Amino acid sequence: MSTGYVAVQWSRHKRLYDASVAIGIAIYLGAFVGVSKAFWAGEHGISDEVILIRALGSCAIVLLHIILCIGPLARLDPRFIPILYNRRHLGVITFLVALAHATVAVGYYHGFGVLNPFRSLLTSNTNFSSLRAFPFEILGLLALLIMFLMAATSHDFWLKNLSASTWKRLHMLVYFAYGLLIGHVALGALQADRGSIGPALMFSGLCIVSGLHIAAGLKEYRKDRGAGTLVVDAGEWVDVGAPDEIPTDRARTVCAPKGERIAVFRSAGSISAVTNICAHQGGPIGEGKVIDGCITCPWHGWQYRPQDGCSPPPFKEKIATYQVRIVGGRVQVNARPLPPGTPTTPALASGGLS
């Protein structure tokens, strides 16, 4: 969160994160090198810029593979999160390793010859008809295109001023891309590759990245049908449950009859109830706590007032507050989120109306 914009936020934590990326991305790429030519030499000898081309373009796809399985990961055991606080980074470097291997592929394969090589790319090969000869570079052109776009708008510039929910629809993108590049391995890498380990490879990641998306949904719809979902007077309360059942400077997250989320903290002997959706990416507020009397999102630690839903000046962030009272020792919440904003008044955790 910041009032003004700079080019990265550094801070030792995301130093830390990314030199261990670009460690990791080293050492991955030096065996891959090293592996490959030990194992194609002599007359099954692979040329060194092939070697480099695949070595990077199965660097990016492993890339890819551990952002799309951090968020549910975070979702299923919140020692994750701290991998989720930088995966804007993780992905502008995949994007950045995608790049060199697209570079790389398209300087060897169409670089020596009378044409433009990027026309060259376009159209050297137009047979969209046939399985066995598709012109598979032009998916992986669009996955790299996507990864692009999410690249050059990861800064919070954007997520500030394309709206928080246009920003997410766009990023929501790399399932797109995903796809793109599993039929641009199917159909070019894997096809050249007589033997099973590739696809085998493949095939593991794609039920690893699904597997771990459909536990967190299932998580998530027990969470929801498990709590809060006792609602009085006419549909406009919900039932949370007895005060001491909420912990201290944490939340109790209950659904509300169309869906919302909602975030029922109990902190200093006060009950507030929030949005669960963080203003700045959508993050789940309710399995954030109360630090120095404000709310601090567990993802990158956006923080807002428990009675107001304003972030602390001189930040200017608002997420929308509910109205939450006391009845027969049995905290409700009203289903109707007010403006972000509202200040409501906190209902006192040890009496209520009776």
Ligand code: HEM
The other form holds:
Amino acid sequence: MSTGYVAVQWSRHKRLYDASVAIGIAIYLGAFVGVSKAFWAGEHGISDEVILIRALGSCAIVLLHIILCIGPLARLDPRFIPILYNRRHLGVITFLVALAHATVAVGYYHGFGVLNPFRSLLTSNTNFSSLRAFPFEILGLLALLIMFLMAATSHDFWLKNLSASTWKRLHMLVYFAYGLLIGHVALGALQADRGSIGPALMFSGLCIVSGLHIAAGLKEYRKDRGAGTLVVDAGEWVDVGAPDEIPTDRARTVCAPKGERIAVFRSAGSISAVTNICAHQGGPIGEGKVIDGCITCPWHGWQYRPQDGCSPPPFKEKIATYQVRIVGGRVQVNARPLPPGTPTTPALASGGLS
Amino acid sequence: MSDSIASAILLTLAAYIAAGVCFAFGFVFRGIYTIDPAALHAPLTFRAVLIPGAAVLWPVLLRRWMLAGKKP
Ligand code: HEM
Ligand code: FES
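Previous: the form predicted on its own; requested now: the form predicted together with this ligand:
Shown next: the complete complex, the earlier chain at its head.
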């Protein structure tokens, strides 16, 4: 939690992860260059620069697909959650690979003339009205700018000081960048008559990414409408289920009528409720555990006391709490959030009004 | 895109970024404390990773710096 800033929050686990990504990238680039050289050897060989441009570009796009799939995968199956932790490092690495691709491309196609290469990039092709000759590089440039913005603001400092909602909106631009890149690859291939393998792969990638997003969305939609959302008492109190239906030291997540999720935890015989949204990066608190008496977010381990939603000292983070009660052997939670850090009276798992 | 439009775009961008880079250095050593006291004893490398973002988003940070400076 916010004890002080460091440049990169590396832990042993994250170093291992980043090292595997770097090794993976090296193997990919090596294999791509090797195979391309074998395929296009001899008279009609492609220059090394073009092979490198393609290797780096396709590597960046593969990484981007992985990034876009991690979110829905983690929502579909909790076993993917550990790779979610490091999505930001992956984002920065992807930007660097894409930057290398763009640098070699600009240098090779625009750098050897008398024009400033950037001016050449903007002016050499102005066929905006033609699909076959569209300046696909400008689409790549816009996507690269978005990726830069996201990489440059990936530090926690920005999350805190741009406000979480602005930050989130900024990082949602990744989908826009993805759209631009589909155009970059499809139109680029159209222009160079480089065959349809690239666009075909891109299309399957698009199907996988959208399929996963739809599946995860459907799952969440069903969960929200399913058991546990029964509204009793004029919309104020929401039914959670019997106390022992909540696993010990874990939560059951319910959805309030307005759509916000509430995590109802049971630990040490008492039941208390907090918002499902972590103050750090909006992680799903309800998928976390109670560790050392504190609710622990599954994403980066921020902790909150169940009874008042405050982080244990010396930390100062707070999340919204909710009133809970037990009526007729059922746990109910009040749908109205209390201000972050408000103490509540936990309900006793064995007892209550009946 | 015509040559003159492209030059104008690139010049504007270059001026914006140049101003941003100057601002960023001032920000990571001074302004940052007014908007986020948690940065007080942060290492140099932390300040370095903020520079690219600060050079681009400088109008936002400048506004926050001014506003925070006014508070008693
Ligand atoms: C200023 C920005 C960019 C420029 C100037 C640029 C330029 C190019 C050029 C010239 C090609 C065709 C290479 C060839 O001759 O085969 C290309 C292809 C490609 N680019 Fe970019 N690009 C940029 C940004 C990006 C970004 C940000 C990504 C992805 C993250 C990307 C991904 C790709 C891919 C996947 C291909 C197809 C590679 C292949 O067919 O094997 N590009 N780009
Ligand atoms: S989102 Fe990072 S700890 Fe909860």
